[in-house]
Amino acid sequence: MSDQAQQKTAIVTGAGGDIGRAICVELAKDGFAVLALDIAQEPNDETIRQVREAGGKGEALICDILDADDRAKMVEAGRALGAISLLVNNVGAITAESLQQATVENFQQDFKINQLGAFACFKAIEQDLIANKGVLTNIASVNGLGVFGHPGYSAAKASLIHFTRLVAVEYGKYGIRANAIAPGTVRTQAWDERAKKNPQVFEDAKRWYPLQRVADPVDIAKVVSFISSPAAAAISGACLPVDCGLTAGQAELAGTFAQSEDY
């Protein structure tokens, strides 16, 4: 066997955002090979770049996951590298901030992006992960388990999750694993925006999380390095939150509750 047929390849959507690069650098200290997937090409180059000074193995593709060229393109670049082993559905994006904003069209926007791409992207490299036996790794939200604005988001996050219970279920039989992570607030670049509407964005958050503290992408990608690894073979159909402990509730408000000064 060839030396590029035994190269386990990563796939990785939304590459060149802050989340995305570091899901890269992460699995290529992991061993893999990684073909970084991003419709800018600056950013995803300085991905690569980073892959590459961490000593790894990588290839930078512009694609636009919801066409069929560059997904085929996708496929044949990915190949290339090696044995399509791991597709990581990182891409994400918003639009509206409430339903009383949201239009018909910012929903089909939000389900087309943060949904259907993550579906095409499996569709496409399906027959590569069942040959080898491989791992799906959707990047979720904490938006999709609860509500936390961004509507037509968060409806389609909660329908990634769905997805990734659905390929558990019927793909289990062929030795892929599929699993979902969802961040709570992530230290970004993408919220700064929001920190120009509020600078104390961030130190304005930290009081709904029981850590007081939000996530950094480190903290993302070592999640999907261990998920996605031998180490986690008896967990498939789980969403794991990774969230500084958001969704298992409220300090303030349970105190408000209990009437104890101990939360």
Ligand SMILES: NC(=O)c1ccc[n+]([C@@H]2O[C@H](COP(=O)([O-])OP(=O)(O)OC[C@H]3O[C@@H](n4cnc5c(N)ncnc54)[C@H](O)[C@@H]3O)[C@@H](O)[C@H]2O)c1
Contents of the next structure:
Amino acid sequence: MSDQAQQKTAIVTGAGGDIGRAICVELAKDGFAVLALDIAQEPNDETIRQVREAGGKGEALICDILDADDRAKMVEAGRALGAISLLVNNVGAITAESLQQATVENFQQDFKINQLGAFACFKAIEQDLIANKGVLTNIASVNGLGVFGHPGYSAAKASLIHFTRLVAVEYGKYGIRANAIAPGTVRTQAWDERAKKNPQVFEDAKRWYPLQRVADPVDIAKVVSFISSPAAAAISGACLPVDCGLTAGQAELAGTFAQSEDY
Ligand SMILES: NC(=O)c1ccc[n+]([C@@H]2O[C@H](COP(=O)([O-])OP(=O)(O)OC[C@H]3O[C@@H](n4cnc5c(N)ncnc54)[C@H](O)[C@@H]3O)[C@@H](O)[C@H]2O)c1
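Having looked at the form predicted on its own, could you now put up the form predicted in complex with the ligand?
Below, the chain from earlier opens the complete complex, with every other chain and molecule after it.
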């Protein structure tokens, strides 16, 4: 087998964001040739610079995941790097903050970017994943598991988690594994606007986290690396919270209920 045929390609969407960048660097360290996709050029170029700095191999591609022509270019570029064996759907974006602010238009926009885009990327490389017994890893959110604000985004992430299960069940016979990761708060640039409104936003958030901290992008990337690797060969259809304990419960509330200071 030629080196090119043996080389595994990982496609990571939203690779110019902090979480996407950390995922690309981690997967490159794992030996994947990384195709970093983003709609924005500069941050995506920086991702590939960091991939190469870490000794990895990769290319940056400007790609709007909602555009069919761009997705066709994604497939071409992915195959040029090696055998497409992993798709990490990491693009995510938020519009309305509450249902009272939501409109039909922005609800639909949230679904397009957070759910439909992931489905469309999967469909574009479906045959490659079948041929290569590949892996699908979707970056969901705790917002897909419970109510933490941003309704359109949350409903779309819940749908993304269910889409993950659909793939796991229907494509398991081809050897394809599909899993979702549900991060809690992660310190990224996506929080810049909210941090402008409240510079204490991360400090305020910590109170609700059993580990009394929020996650860093590398916390998410390490879990993507594991769940996409042969070490997780028997895990499919799962949604793994990477949330510093948030979805387990809240110590303060448990203390109130138990009337105990042990929490
Ligand atoms: N940051 C958090 O606290 C947090 C928590 C839970 C889940 N997540 C999820 O993790 C993922 C990454 O989050 P982040 O904080 O790094 O976000 P981010 O906004 O910093 O990065 C997202 C990237 O996606 C790109 N993008 C947007 N639309 C695109 C399109 N149509 N085509 C291609 N690229 C596009 C953006 O340019 C950006 O670089 C998202 O799915 C997000 O929902 C984040």
